[in-house]
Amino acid sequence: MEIFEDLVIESNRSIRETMVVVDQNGRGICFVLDNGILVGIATDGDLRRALLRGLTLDNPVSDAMNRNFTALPVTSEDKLIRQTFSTRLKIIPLTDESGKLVDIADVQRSHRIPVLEPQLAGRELEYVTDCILTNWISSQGSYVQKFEFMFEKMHPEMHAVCVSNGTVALHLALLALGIGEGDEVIVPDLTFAASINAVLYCKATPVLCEIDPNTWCIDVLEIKKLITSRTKAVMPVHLYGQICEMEALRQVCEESKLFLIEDCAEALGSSWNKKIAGTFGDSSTFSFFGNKTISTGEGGMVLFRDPEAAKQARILRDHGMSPGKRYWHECIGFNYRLTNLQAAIGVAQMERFPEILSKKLEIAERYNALLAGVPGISRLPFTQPNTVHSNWLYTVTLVPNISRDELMRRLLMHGIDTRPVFYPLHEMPPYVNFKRSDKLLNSKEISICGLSLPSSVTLQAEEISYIATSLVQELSNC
């Protein structure tokens, strides 16, 4: 409750005291409680009207509050919360089953502490406004080239191609490298479905590989067992910001003459021995969805070591059209372009990336200090020696006898949104029949026991402390 104490007052407090709370929080409203139960709201308008009716500043706020108010259950889906907002209703109290106020939703954030949200604190508005004022709002414009240039500067020896999202980045990477029907691509069993779907888009065959129990990334020793004469590529995923064992992985790919395609959607800024993720293989892909380390709303980037592959990707991205002969199509392509508006946001985000990454590392350090040795948590996020773990999502592993889903429900009652780990690919209907490692025990265990905590760069120190305290409290009750 202390996390939004500036918005609440007890029903026996005076109108004068309530006016002070409303004035100091700057929101024009406060929520009236009776032993934690939400019984009314009091806006500055409610208080003025009460005084005009003849009440005095010493009357209790319960005499002036509005008892006819809108509240929603704290378990409400984000969609319902967004639909409830209106021009007049911009802040909504969220209550538990007993009517206790446990969270506040406003038009900026549907939960008091979301798992992830973007921070648009740089020159995003300035650059987007520039696009609008100059009429360069589609996929043509200077910000697209600037965004690609900034990525190339950050990822030496790689050639950047902006695309509309991270999934099509994977698709383009595979197509530009010639992956197609009859080819096998080894992917980790624990990852978001976009990784395996992109392989299937190319009519290639995915092969599901077990993950390392410490890093949660693809197991290099297991890869060796899965390589056949049909294997053409390995697609490691740097899960949640943890970088894979790239030196060993690159050696395996070189020995077997396989393409190495890094899925860096969650690992912008991660590195291995000071070599940044996305520069180890033949190609790498990034996502800029709204919850990623940097965001353009939707958007992606694909990098290639071979400039000819990058050239082919640009052609495929633009309907298969020849770059030198307008409306002449060299092949069947796609509309996978990023708009100048989105790229403008990306440029502004990249300008602040060192600050963003530093905040991510700081958040992880704070969590580590607060959660080390806590009963009920079997493992904190593992970081390989001599690596940078960008901590896209700070994710812990619970001991097996604790119900992860029940713990998530309890944390929501504290106004804390959390997230489960991905399901193993081999368990889901579209992927059950593909070739895979003999045992996939690690991916299954982590899927059941993994819990992701709020990891936005907008998090304040007191919010991290509140999350950790609430987590420890609920773990003691499990």
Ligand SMILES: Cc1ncc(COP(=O)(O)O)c(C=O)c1O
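For the two forms, the rigid core is made up of the largest set of C-alpha atoms that agree within 1.5 Å on superposition. It should be emphasised that the depicted structure is a prediction, and the values quoted were computed from it without experimental measurement. Numbering follows the first chain given and starts at 1. First, how it differs from the form predicted in complex with the named molecule.
Core-superposed comparison between the two forms: the Cα of Pro60 travels 2 Å or more.
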Contents of the next structure:
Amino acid sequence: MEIFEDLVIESNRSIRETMVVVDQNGRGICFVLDNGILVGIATDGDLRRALLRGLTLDNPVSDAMNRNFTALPVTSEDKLIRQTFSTRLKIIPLTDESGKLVDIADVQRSHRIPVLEPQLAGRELEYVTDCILTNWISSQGSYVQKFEFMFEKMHPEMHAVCVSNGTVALHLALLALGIGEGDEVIVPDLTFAASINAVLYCKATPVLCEIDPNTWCIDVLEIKKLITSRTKAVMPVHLYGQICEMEALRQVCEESKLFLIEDCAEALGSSWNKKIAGTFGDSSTFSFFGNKTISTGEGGMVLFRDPEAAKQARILRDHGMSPGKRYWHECIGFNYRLTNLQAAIGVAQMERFPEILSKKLEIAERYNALLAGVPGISRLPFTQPNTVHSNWLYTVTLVPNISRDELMRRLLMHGIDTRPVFYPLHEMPPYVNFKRSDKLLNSKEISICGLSLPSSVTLQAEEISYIATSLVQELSNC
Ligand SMILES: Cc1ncc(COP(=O)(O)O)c(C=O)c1O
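Mind sharing the form predicted in complex with the named molecule? What's above is the form predicted alone.
Then the entire complex follows, led off by the chain already shown.
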């Protein structure tokens, strides 16, 4: 699959031929190459000015192109790429060390194939416009209730409270269940830092638990070894969309009278024996950050089984203000509210959720078929019986002698962005001293050799094939 054939031309081709390319790609620009090396850029304007200067349509484009152009190394941080865009510069060529054109960033995508991008293909714009036209842009407004209602419908027996992000959802879950100083909360060693930070915000003590080598979720047998008289809750994280062993987890929590708080930030729609993630425990949390399965830009949701806990979370979300007495504060609360504008996007995303989930499953199936048995890949995502793994991020592990970072760099040269697995919490400075499982070998191993591939619902079948082919090719070079 040629990646930008409609945007490039060789430097010895004529101005006429270049005009045809620019006309057909509709972008008003063309990148001029000399054996793959980017030597110039020709815009509509450059070509017009060249003709006005007296050049003819038969002159080579190298006479007309602009040699003083902006390009960035393909390995540049996304932030630098984003900052380089301006009202005049909406497309940026990305080159390798030799100056070869390997990718093109535009205002919507920093790489041709990003790891994850939202798909706002439903009624998002219509609903946001409605908020603006009706003047309900703050956290009051009908979309906030609608969004919560949709979550309640999808997660039976749970009461939904939408909040400003997935981290504060965890914070409110812990606070509303009364967890605080002196309490221990067991968290997996392999997760995003928000899981442990939320415990620390409550002044409770996190305890780091080993993960299962297959599911990469918290190891239930290890949890049992960590329970003490101070343990108050277990916080499993359904990592990358893989659902934890929920029956066994529920049993452990029931036996030891512990709260079960599911971190579903990465697992909207995953299920275990047809029971959906987020409905197993006392509380569950979700994130709607830009890269999540559904997105509101920033946003989150916390669900509670106990309606009283949900009521308390609403009070805490709204500065601790009494629901029946305005400006009377019953406790020290927070402003953790979601805006109506964000909820409007959430409602539109939820309307399309069945389609989004089935696309996620289809992407995983395609990757599974293309990558099974490929040398260099030690494991594809594990399939547990009777579960739905929503595959927020399709993540594989590499055999130990492959340099993952070198592989990621090489894939960037194909315009493919990838992502390493999280670092184990116990290795990072703020968390080194917390109590933990005797051994944390699985979290360490997965962290070193795990690689997440592009998983956006916008991916086309040909792109998945292109990613798989590029991966296979580069695996043999690393
Ligand atoms: C497992 C997990 N928990 C919590 C969060 C926090 O969500 P947010 O970024 O919306 O605060 C994330 C987000 O990436 C996550 O992956």
